[in-house]
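First comes one chain, alone, set out as structure tokens in the form predicted on its own.
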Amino acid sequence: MDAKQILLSPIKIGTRECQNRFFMQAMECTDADADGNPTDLTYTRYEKLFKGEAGMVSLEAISITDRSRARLNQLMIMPKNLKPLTTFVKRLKEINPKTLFIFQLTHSGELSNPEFSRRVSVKPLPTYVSDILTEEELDQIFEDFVLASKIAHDAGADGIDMKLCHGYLGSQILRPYNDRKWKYGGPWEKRRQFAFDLYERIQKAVNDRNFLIGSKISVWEGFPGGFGTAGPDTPVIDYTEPIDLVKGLEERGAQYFIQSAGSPSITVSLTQADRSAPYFAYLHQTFAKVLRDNLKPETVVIGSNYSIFRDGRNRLCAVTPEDSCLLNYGAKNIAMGFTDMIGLGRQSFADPLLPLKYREGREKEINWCTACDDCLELLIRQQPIGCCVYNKFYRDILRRTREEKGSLKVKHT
């Protein structure tokens, strides 16, 4: 089987069939309206992804609340958003009914921006100033997650990604650093119960076997006390808790997992390898294999951090450009049983039509992500986000922003 046969082969996720092995990651953007509904800019971005024939697309970090969120113009999922989201899904499904569409549900927790929302946490990290969540407040957050899941279902989404990664509230509760004495703190059995209880309540509330549920998980956050470490004060990798988490969620109905790593506000180069250290992406392949080796064959694992490999011009050493290009590496990892699908993040900005071009034999026309991270700068600056290399609209936004606010060097740590 060659790379094209592998990447364009269908795969079953739960009761649904995914037309190929390309997954478009939830790429947090800032182009919603004041009520958190999709705007013309939002439609344009997702229409291209659906035209591009991705097997599955994730709707970016849609917030279950307007009280604690990371982005000023962030998509939101509350009762007031049901009708606009229903129209949004319907329009995209009309473009391509084969592409599966999931919503990534999130609460920003300690990553909430205090300039326009309330920053909260279960236990503040050093240098982070935030309000401590009470158990009663967390009970309300549970209700918001369950309601958001029902809204996603009613709006026509094919499923949800219950976000447990990248430093947002879910990962904050799971990490060993959360040694606070409370219902979901301290011993692993208490911390994991947050995710277990949430899955059980969502499954009961939605009660539709065709509705997908899974989670994006940072297998190792890469700092002392982060998820996937050996304790509250060490960064040493320990897979015990990540493995137990995915097994427990699988028992509670999870049909897929999206592998990730890091916490972008702390270990951004681990989350998305940059041009100076592209080999960080190799860690993601290891983490994906850890998940794949510990789950049932029918549970789908989606690997991350493939954008950096591009067309082989990636500054990786001890490997040929042909072997290290995104398409060949992705197919190889699927063939070797390390992952079942490949997730594209920054690359989905650079060329949302990649799967279509690949199927039609137009590989030379693919716009490859250069890992310039200008899109990340737009995110940090709360501006509409897209590829500044291939899309003049976003390049002009970046230029104007720099003229008004000065240069910003994106720090990789």
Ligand SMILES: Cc1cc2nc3c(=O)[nH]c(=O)nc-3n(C[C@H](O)[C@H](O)[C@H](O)COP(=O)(O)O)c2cc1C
Second form
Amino acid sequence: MDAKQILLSPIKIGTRECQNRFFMQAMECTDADADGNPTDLTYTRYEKLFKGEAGMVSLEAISITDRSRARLNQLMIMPKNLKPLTTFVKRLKEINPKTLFIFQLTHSGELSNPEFSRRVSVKPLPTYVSDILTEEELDQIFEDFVLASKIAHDAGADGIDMKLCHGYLGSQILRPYNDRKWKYGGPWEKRRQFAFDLYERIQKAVNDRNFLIGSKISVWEGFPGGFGTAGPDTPVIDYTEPIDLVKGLEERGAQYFIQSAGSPSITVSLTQADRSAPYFAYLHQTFAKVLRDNLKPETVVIGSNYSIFRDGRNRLCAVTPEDSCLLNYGAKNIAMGFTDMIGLGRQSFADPLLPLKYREGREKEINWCTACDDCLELLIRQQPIGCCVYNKFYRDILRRTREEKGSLKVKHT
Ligand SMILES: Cc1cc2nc3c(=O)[nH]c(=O)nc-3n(C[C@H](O)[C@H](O)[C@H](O)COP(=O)(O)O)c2cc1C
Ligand code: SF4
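Show the same protein again, this time as the form predicted in complex with the named molecule rather than the form predicted on its own.
Next comes the full complex, and the chain you just saw is listed first.
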């Protein structure tokens, strides 16, 4: 099979079918209104992804309450948001009913912004100031996650991504650094119970076998005590807990996993390989293989960090541009059994129509992400986000922000 046949072949996820192997990653864009509802900017972004024939699209990190937001203009999923979210899903499904749509549910935990949310941590990292999360407070968070899952279901989403990556609350609880003596801290059996309990409660409340449930997971967070390390004070990779986690969630009904790595507020270049170290992306394909090797064949693994490969002009040595371009390299990883689908993050900003153009043989028209990370700068500065290279609207926002606030010294979210 050639690359095109592989990438355009359908795949089953649970009882559902994805029309191709392109997954559009959750990409937070801080363009919601004051109530956390989608605005015209939000609509425009997602309409393009649906028109572009993505196999599956993830709605960006949507906050389960107004107290758990990392960004002021973040989408929210509370009872008051049900109607606007229902209209949103309906409009997108009218554009393309075949594209699956999942919502990424999140609580920002220690990354919640204290200016408008409550910053809580299970055990604060040395460089973070936050309140300690109590067991009573966590009971309420469980309720909020379950309610948010029901709202996603009622709004017409095809499923949820119960976010367990990138340093937000889910991953903070899982990491070995959470050695605090409490219900969900210390030994792995206690830390993993948070995700296990949550899955069981969500499954019971939603009770629909056609509704997908899965998680995006940072297989290795890349700092001492981060998830996927050998203990609370070492950065050394140990896959024991990530493997046990995905197998346990698979037993509890997970039909897919989105592999990721890093924690962008600490190890941003690991989460999204940049021009200075494009080869960090190779770690992601390694992590995806670890998940693939340990899950049932029917559980779908979605690999991350493909944007850096672009059309082969990616500063990666020892490979020809043909072999290392996103489309060929992605298809090769699927053919070798390392992943089932490929996730596009920044590339989905640069060209939301990529799958459509590829299917129609218009590869030359694809806008390739240059990994300049100007979109990341917009996120850090809490501005509406999109591709600053191919979309003048966002380029102008970045220019104005730089004029007003000066240049950005440190790059992390
Ligand atoms: C502006 C921006 C927003 C992001 N928002 C999210 C998000 O809401 N949820 C998430 O899991 N990851 C988020 N990410 C990470 C991406 O989903 C993805 O994992 C990462 O960019 C690596 O993929 P890529 O190399 O294809 O860009 C974001 C990244 C960027 C640059
Ligand atoms: S702004 Fe740069 S990194 Fe972001 S999507 Fe556009 S080209 Fe890619």
